[in-house]
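Quick heads-up: it's one chain on its own, the form predicted alone, in structure tokens.
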Amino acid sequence: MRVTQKVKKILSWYESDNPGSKANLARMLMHGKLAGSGKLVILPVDQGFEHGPARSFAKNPPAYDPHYHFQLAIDAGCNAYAAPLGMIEAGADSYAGAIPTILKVNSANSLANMGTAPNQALTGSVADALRLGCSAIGFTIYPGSDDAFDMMEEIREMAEEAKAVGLAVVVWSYPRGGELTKPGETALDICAYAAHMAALLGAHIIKVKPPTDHLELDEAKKVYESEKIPMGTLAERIAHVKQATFGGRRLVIFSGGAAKGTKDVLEEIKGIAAGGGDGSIVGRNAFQRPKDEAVTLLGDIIDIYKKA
């Protein structure tokens, strides 16, 4: 594997990391159709935990089979495939070495009453990730939740363990709970804050939702207005979120969100790419389509990032 100058520059941002975690970052950045570009398109399939099997897979029944998702990520040319323990275990031998994998080590479910304190259970470990040949662990935090501090303490401990054995760390940073309003979960000030928290917690790769032009916090709104922070377009908002992650010295990828039409998906991706986003992590909008359509969609997303 020949590492490009672009990827070498990205690796230089992680100054405290050992060769193991940098090598695993490089494996993801040098894999698939975006290899060497510094951009990432990842297929995540953790929705079975989050939403249940029928809501996740009934639209495309072959997707009940974990092998389907490994093959979809490979056929589409993704950089990596992310999933909870059982999904990766179910294909770990058949697809060993075929694509970098990210073990999602905590999960929630829609049967729980989250209220103001949404949280996730630990459902995997660093030892599991090593056993399964994964390149990284993935962990969700909910900034704003009444249980947010517990989640932050958990990922600090798990990130320390993962980095010590040479794994990369991906943090899903999804504000919710507490006194946050629903529009506040994707407000620009909140998304930027959430991304910054993930960077402060030691994430190599940060996953957030594309931000809207809503501002949630009164004190933050005063600053955005007085400093005239650009936020009128998605590209401007993406650039601001990237800026919040140590001046862009951390990789930030953006979720695909709820199911939507192809045109809307691609328009959003164009805005993310134009704002300097480092990529996308697209789940339901890919695997709920027939496989040929999913491969085409992911290919179109990859093409947008190639041209960015």
Ligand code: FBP
Contents of the next structure:
Amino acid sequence: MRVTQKVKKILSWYESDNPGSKANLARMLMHGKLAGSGKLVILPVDQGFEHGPARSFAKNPPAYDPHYHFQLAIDAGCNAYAAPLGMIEAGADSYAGAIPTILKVNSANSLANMGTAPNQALTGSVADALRLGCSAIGFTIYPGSDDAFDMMEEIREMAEEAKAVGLAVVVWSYPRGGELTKPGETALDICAYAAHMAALLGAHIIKVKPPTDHLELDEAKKVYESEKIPMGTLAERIAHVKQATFGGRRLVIFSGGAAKGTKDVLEEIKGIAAGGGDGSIVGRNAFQRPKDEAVTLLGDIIDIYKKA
Ligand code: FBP
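Shown: the form predicted alone; wanted: the form predicted together with the named molecule:
Complete assembly follows, chain above in first position.
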């Protein structure tokens, strides 16, 4: 398939990257029902690590099988599938070349009591990503955590290694820990700050949660108010987050969150698309539904981005 002008323009934002990393970005941008549109809908299945198997898969038991998720991502026409090492290994041969994959190389779990210092363990490597034919590594940072600097140093090293061998780098930037309040984790000032830091750390694709209209930091609040930064609608807040990633020169995608009703999911996606968001990464709202419903929902999400 010929790489579209839209995708070529996006690739031109990444001025330092070698042809391998650009080709891997193109692989994701040129796959699935959104191929060539510049938008991305990705299926992430790392919730088994993050929340545990029952909380993740009991609602839809076929989802205990790693093959289920490869097939769901393919059937729904997603751009890529992201998962930790074991999940990718478990379908690596059956699905080799069938869908671009993102190896999640660090993971948290719900058994650890992390207090103000949430952190993740390294659970995969750049060598694993190459061995498994992945297009990218995926890495979570928790800005705000008392351990945030460690995670930033780890991704600095892993991103350098991944880019050197032509992989793309996806950063999940999820503020939490330290002195952040719960509403602060998704506050607009914090979300934009988290996205900006991921861009500064060299991410090609940045994943954040959709921001609320809360403002967490007093010093930032003064600026939002004095400069009258528009933040009344989700679309305005998304546009602000996108602007915080080098004036829009980075791909920013938004997570789906805990399972909710179809109407609420689609309303949120409409806001993301209207604000110029580059796509969505929807896990639980997809794989916790029966497969046909999940394929329909992901199809509806894809249609919203197609029209954006
Ligand atoms: P969901 O669509 O299921 O929210 O998935 C997005 C995601 O980033 C997953 O990759 C990850 O497991 C999960 O959210 C983590 O959410 P949290 O840390 O807030 O529990």
